[in-house]
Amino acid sequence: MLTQNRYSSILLIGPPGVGKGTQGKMLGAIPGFFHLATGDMFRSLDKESEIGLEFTRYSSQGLLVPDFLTVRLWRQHVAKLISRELYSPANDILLLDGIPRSKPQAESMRECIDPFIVIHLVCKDIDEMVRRMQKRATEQGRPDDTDESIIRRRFEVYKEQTAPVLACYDDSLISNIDALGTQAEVLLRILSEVVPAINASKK
């Protein structure tokens, strides 16, 4: 839904492994919502294009795409998105799942997004996190996801760069849920959190 000529949405942070993409599909298979993810915007990229061939070089480091990059792209893919008719800000809420990714994004993306809630998906048990990935790693064919080294440094990335960004958005925004349990227990906390603040957003 569009709001004051910004996109209604929904933010989904937390640390790499912890299930945005997961809960993202799930939420996004909801008529009304469609889910973004940024992941799959730059995996998308011709690997051999000026712009896949520097996506690739950061994240095989385990590091992040350059703000200025990351926004000017997602804009660009939003727009592509909307003219092929597949998001219509009209009537879909937008579910983003790894943008922003550090404060100057946040900042940035104010002129263009409305965020209602955010979801922050927590799970303290690291280990886990690094298993998680590794075996989405084998099933998905993500060879970034496959050297633990490079898993624990996306970690410390995640704390340096992208945890601060919560500190962007007002408290009363800002829904913690717990990431460990099954998909369905997961998706079910988000829902219990999502469906009030749409009800609310609404009055």
The other form holds:
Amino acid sequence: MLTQNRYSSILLIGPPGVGKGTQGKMLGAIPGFFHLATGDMFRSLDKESEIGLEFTRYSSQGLLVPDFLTVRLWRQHVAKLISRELYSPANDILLLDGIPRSKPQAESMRECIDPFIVIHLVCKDIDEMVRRMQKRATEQGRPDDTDESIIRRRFEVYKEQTAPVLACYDDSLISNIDALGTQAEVLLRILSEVVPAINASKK
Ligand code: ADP
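The structure above corresponds to the form predicted on its own; please provide the structure of the form predicted in complex with adenosine-5'-diphosphate.
Every chain and every other molecule in the complex is listed next, the one we just looked at coming first.
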């Protein structure tokens, strides 16, 4: 849904390994939702292109790609999705997974997204997240998740740069969701917050 020329959006925020991608994919399979994960956007780049090389340079160290580059690429990516009629702002809710990931990103995206709910996935069990990331590293060949010191760096980056993004949105928009449990249980918790929020946003 396009509200005042801004994309009607749901933000998925949470530390690495908390299950944003897993939940985002399941939600994205529901008609009317469009899942956009910036990790996937970056990984789909030609690895030898200038921006592909930049991505590898930062992600392999557990760092964020610079804000300016990220937001520029994200805007181009959304424009492409719209022109290919894959994402329709007038009909679909944009489910953003992995962006905004820093306060400057949240600020520069303010003019184009209208988040009506922020799903904050919370997991107190860091060992469980590390286990999930190491499992994913072998399954998906992700070099940023193989080395334990890089994983630790990613948690630090989350605490320092991404967690403060929550303060950019009104408290009433934030839903804290326990990310421990089966995929179905977590999905149920998310949907039980999202569906009433969609209905309320239509009123
Ligand atoms: P995870 O799901 O484990 O949190 P992602 O797949 O979303 O990780 O992202 C992988 C890497 O891509 C990040 O560590 C970072 O280097 C880069 N990245 C993804 N989204 C952003 C963003 N919004 N800003 C900067 N870098 C990003």
